[in-house]
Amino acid sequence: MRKNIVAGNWKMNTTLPEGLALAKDLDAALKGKTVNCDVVIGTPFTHLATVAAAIDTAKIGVAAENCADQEKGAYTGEVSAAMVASTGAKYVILGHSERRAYYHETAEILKTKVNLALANGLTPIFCIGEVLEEREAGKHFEVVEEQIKKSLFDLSVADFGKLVLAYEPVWAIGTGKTASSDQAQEIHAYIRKVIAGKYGQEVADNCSILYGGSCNASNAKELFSKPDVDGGLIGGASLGVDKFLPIIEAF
């Protein structure tokens, strides 16, 4: 059975003291609660080790927001998958739309990052999704299929089974446009069909696919009720326990 997951992506927000306080507040809020999903927080690199040591990582998984496409060496400023794993983090967010757009990460670069993450025991949360022009041109299915195939389809069945996917409707983030729960379900079902075509129905059925659009307390329950939506990759709403907890509780 695939897992339901609610993952927060803090992006470039919070100083170390602020991030530590936020993580501890979430940890305290979940104490004694039975939640029906896995909870993950994606923090800046600077926070990983401190946060992982301060919370119950059996209840809250810790994710890096990226890792390098090199194993080690003279790459000033980069952080390797091995370094991420050494902090106690268990996940790494890869292929986020912002990384693709602002830092020109290609399918080939992302393929390398996925392999390095898996080799170091990390679970990649691999992001895919189309921009507004692609959605309006009716190319959204084609775009996500290509992103999956070019970066992930060289993986073995066993390694593909370790991934979490996150669909981001880039066109609906900060544009004033919104994706309906039916639109989310439609493309999540298509993504699962693409996976089944390569790896078989059982692998597809066991793959968690998260929704990475503007998910919040008011729409989470409806989104998560869809059969192919297995949770969310949450941006701004993950920066406050009062906003993040109701999304977790939507399951």
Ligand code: 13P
Second form
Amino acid sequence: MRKNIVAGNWKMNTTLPEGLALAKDLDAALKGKTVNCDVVIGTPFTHLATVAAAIDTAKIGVAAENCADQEKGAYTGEVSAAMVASTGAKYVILGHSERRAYYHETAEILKTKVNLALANGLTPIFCIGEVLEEREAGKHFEVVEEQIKKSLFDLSVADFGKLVLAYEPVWAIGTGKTASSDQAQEIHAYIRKVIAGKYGQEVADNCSILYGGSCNASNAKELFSKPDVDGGLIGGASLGVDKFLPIIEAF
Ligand code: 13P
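Now the other one: the form predicted in complex with the ligand, given that the block above is the form predicted on its own.
Okay, now the whole complex, with that chain kicking things off.
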């Protein structure tokens, strides 16, 4: 069956010393503790190798927040999936709405990134989600369906089975406004149905679908209690162990 996962996305926060301290604090807080979910932290590229070397990566997986859409070569400033994998990171967050909106990442670009991530042994945490106008127009189901189909539905069954999905309604990101647990359940169940339609019920049932968007210590338990919500992708509340640990312990 699918895994429960609580993943942090630090975004463009923390200097290397600050990020290292945060990772070590989390590592220390989890030492000797039994938790009922997988724990992942997504850090800036500059932190990956140092963080991965400083923590017990069997307990805390490390994720990049992006990777290039090219394998290697003359792409100044880019970081390839192979480079990410060589740091000890095991995951890569792809398709985050901030990357789609601010860096113009299209479904086609994201498809290439997913393929490169998988080819380099990384687990993509693939983000989907609608903006407020789409939600208000009742288009959220078709928006996420399109995002999934356009970037992921050329994958083989075996490769699709390696993905983690994260539903992040854009209107809930960093706004303090969370989707209700019923809204999350409704669309997570829909996403699973879309997957089942293409890859079959078993693949759909095995796919972890995380919720992201102002998830915190106060609402995590309620969100995670829903049958199709398999954990969270946490932004702001992943930047302090005091805020992140209670979310992990919500499972
Ligand atoms: P917040 O938890 O800060 O709303 O961010 C969610 C997010 O974008 C995680 O990827």
